[in-house]
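Presented below, as structure tokens, is a lone chain in the form predicted on its own.
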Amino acid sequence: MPAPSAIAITPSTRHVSINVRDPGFYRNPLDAYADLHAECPSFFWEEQQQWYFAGYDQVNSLLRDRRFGRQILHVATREELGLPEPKPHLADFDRLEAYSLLELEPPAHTRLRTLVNRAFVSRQIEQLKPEIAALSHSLIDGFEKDGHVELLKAYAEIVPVTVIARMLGVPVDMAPKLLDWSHRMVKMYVFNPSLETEHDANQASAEFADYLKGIIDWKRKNPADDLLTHMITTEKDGERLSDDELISTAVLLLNAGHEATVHQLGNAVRTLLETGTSAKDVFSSDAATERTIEESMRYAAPLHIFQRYALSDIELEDGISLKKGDKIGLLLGAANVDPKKFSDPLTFRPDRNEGAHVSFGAGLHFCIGAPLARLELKLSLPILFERLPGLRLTSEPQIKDSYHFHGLERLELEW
């Protein structure tokens, strides 16, 4: 159970206090989620001052509910909603967010997603199999003889950032810089970022956008068989993407295309080793591998919260009243361990077959990169365990203090 200070629940009012900086919570939020499921799966989170939902059916339904959206200023003004003005020191970060596929609603979202989607359908992604497998083997070649490795830096980070950079047509030797910009930007998505974090994320956003603008200008004169060229040249109803849309989409794909996969790869390796799961058994066939990966995404999801705005005044079935502009939080990580959906949910069972998790979201904003993330995991995980059959933990994995991203700081292994 989490430490007493981590979570306090008042079932009669459905008010909950959670200290996200308490190691008892962020190291293992699943125990706290079990308490929420038992007491009040929909609750008002005191520290965040908004309603959150933990039940699988609620989260799955609200992700698809078109009365909620990722943005609100397309249906109301800041004045109407009493929202503060944008912070001037976040202008570059906000510019990228304003044109981000993740933040848009139809019709802008529909147009942008249609132009990007073709590159991420399963039949396109399947063509990357030889490249991902070769990259995985090549990286292991580099550290196999050492007998030990810190897996995140040497493997888990490099596989997804290299793949998405190649897909986009961004030079792979820029990977360290891309990772640096991305790490600095995603710190904005945790609760209450500091002023220092805000300034640093804005600086990273400006540098990232400036770099991509140069790449886009070059590709206009030197088209190639890559995703950036495709996005530059493809039209829908006579329209093409603007530079702002191109840059924001490339940033989103680079950030989302590796941040979550890095966490998921690290979380999956940690889970397999800590639970003493036989890699030989769980990777014995394609079907077994796919089930294992889906279970690792359910049990150790990399992203635990997705937020939405109420686009109008809404009365939910469980008596919760929302005003237009209110934000709600959907606890993906909690929905994945709802005992009403999954039997013995806090147990890792690689052969589980009880329906889909919600780690990729659902509905309009279902993760566009899901086929790519699944393929990267399906190849890189079995190859790692096949090449290093004696793989074991050197020390207890260090978990990031960054709820609502759930991942590792370091993963020290030996064989």
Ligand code: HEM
Contents of the next structure:
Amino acid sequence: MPAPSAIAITPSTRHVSINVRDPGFYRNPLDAYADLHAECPSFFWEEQQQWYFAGYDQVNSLLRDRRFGRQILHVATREELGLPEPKPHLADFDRLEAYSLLELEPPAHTRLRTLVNRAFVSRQIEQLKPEIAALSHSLIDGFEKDGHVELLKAYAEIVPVTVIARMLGVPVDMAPKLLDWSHRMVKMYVFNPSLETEHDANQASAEFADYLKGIIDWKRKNPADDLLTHMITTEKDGERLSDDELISTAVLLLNAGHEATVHQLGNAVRTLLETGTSAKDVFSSDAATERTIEESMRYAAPLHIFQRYALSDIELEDGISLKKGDKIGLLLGAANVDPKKFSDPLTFRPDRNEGAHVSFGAGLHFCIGAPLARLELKLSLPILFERLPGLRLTSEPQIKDSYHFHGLERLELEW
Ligand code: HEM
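What would you give as the form predicted in complex with this ligand, now that the form predicted on its own is on the page?
Time for the whole complex; same chain goes first.
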């Protein structure tokens, strides 16, 4: 059970109070989700002052519901909605968001997504197999003899950032800088970021955009067989991507390309070790490995929450009335443990076969990187356990005080 201060539910009014900074909550949100499923799967979150949804069917259908969008300013003005003016000290951050696939709705979204999508379809991604396997092995070569490692820094972080940098055609020796910019930017995706976080994210956005502008100019003169060159040269309906679109898309891919995968890898290793799961069994075949990866994504998802705007006034079936411009929150992490969908949902069962989790989202914005993330996990997890039999936790993993990125601070292992 969560600590009493972590979650308070009033079923009669469907009001819920959750302090996301309470360790009783962020260390193990699944327990709080179990209470929500039992008592109040759609609820008004008092601290956030908006409606949230935890049920699998509802989250899955709201993600696909075209009456909602990730953006609202394509159908209404700030004045109309009473939204505050943009903050001048966030101008560089906002400029990246303005052209980001993740923040666009059709038709702008469709045009950009179509252009990028080709590089991410499964058969294209499959070709990266030897490269990802070789990278995983070479990283393990570097720390195998030590007998211990902090896995996030030495492995989980490096695999995804290297792969996405290579795909885009950004020099891999920039990885530490890419990680720094990205970490500073994604701090904005928490509830109520501080002024300091805002200034820092803006500074990181300006530096990141500046760096990419240089790379794009260079690639225009020196085209190569990489995604950035492809995005620069591809035309759709006689139009090319503008510099702002190219930069935003590259930043999004570089950030999204590693932030979630790092934590998914860490969370999966932690889960396997804490549950005493036999790596030999769960990675005994391709099919078993795939099932194990999907179950670890259901049970230990890295991203628990996404928001949508109501694009018009909407009456939901369960009596919730929304006004155009209202935001709603969709709890992907909670949907993944809905007992109406998954039996014994708080148990990690690598052979589970009960349908899809929603950790990659659903609908228009479904994760474009899903085939890549799956392949990275499918290779780098079994290789780690194969190479280091006897892998065990050195200390209790420290969970990040960050509800939006459910992951570990550090993962100390020995063998
Ligand atoms: C385990 C790893 C990952 C998880 C759990 C994850 C999860 C998600 C989720 C939930 C969304 C949808 C957000 C929404 O509906 O509001 C999303 C979108 C997206 N993801 Fe991922 N992701 C992962 C890895 C990746 C990778 C490796 C890449 C890139 C190369 C990537 C690129 C993107 C992009 C570009 C979008 C926006 C798509 C759109 O708006 O059309 N992701 N991801």
